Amino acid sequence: MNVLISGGCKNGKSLYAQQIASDLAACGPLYYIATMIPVDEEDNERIARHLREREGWGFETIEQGRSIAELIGREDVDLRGSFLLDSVTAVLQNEMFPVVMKEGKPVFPGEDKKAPERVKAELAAFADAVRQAGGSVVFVSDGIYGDSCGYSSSTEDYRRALAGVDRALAEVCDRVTEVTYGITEEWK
């Protein structure tokens, strides 16, 4: 079973996640796809955080921050297991504004037009392979796409591209769960 969790920040979608991704496991591998690319002290402190919010749920951690897809061939991954991403809307910031550390720096060569139809693509992918072997995926994104502000032409090209990556998913899904201040809504 494929699962799409999306919601606002903080929220309460992780730790629900969390709760699904082990009830999916049964007996099988538990495993927690952490997407994000550190650039800064802060998200160290939040990577620490979030490893001490896991701790005693038997998630084996995988670092892959982008090329979701290559999950898919590697020998240390059980595709029968049931995986946690957290978050479709980290691979898909990782994909379109690209980080290089120059010098102990984060750098950021500007935006990749291409990568919501390549994260679109990965994801279903990842999804449909591990539905095949027996296993699911939870996903978990952030609905940052609903409010009526304006933004800079990049941050407007990221938010329809997560709403569309976010769509894909819901096809493919056969959940599709809305967490707001803790309270869920079952969409699919």
The other form holds:
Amino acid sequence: MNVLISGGCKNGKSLYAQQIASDLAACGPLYYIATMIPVDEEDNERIARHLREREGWGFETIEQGRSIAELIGREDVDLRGSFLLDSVTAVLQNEMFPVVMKEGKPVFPGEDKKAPERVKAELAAFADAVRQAGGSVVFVSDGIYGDSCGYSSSTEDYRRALAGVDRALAEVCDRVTEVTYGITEEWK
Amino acid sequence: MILVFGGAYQGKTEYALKEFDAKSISDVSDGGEPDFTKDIVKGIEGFVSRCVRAGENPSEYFAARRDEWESCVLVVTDISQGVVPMDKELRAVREANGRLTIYLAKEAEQVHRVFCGIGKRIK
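Could you give the coordinates for the form predicted together with its partner chain, as opposed to the form predicted on its own above?
All chains and molecules follow, beginning with the one already shown.
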């Protein structure tokens, strides 16, 4: 079973998603797809905090911040397992605004305009492959669509693209759940 | 009247077209005048923004034309969820959009919220 979880930031989505992914892993491996590509100390601290939060849950961590469809053919990845991908937001960011390290410093070469369609296709393909193998994926995204201010065009591109990915995932997922301060609302 | 709201890019208009067998659209997101002879009037937040910047009250505009939009599907973007805007005019737009949406939700026979392309009737 594939699940999409979204809602406002810092609302308890990750914890809820961990629980769902863990429940879905009844008899197969439980994977955490780590999507953050750290570029500074703040990122490293956040990753350390996330690792502590997942301690004792039995997650096997897969580092994959982009090209999610690559997981489909990997020998060390059992598609019958339960995957937690947290977050769709980070994957899209990594693909749309790639970071290149130059002499130990992050450099941003610019926006990849082809990334949104690619991410949509890759995530849907991954969801489909896992479903066919008998496994499950829990996707975590972020509801960033309720602001009143206009953003720069690249940020607005990003919001539009993330909404497009969310909607494509909502179509292929069996469940769509919104989390608001730890309270869940079922949309599908 | 049927009110459809939700965040930006959530698929509100696609949902309205499909769900209510609507065909014609008046898009006022650029601040244009609504054409209530169309099945759907969308982008109402854009009309609100233009009204506020021109010193007009969009709720009064709608209240005075109740007969015209009675059989429309009205689509408005929920812009109420973010941080309070620094810009004074934008704060006024956000407030006017909220007030208008409250009024429309009260008057509506049905209210639907759209999330990730999925709609749900909440009234």
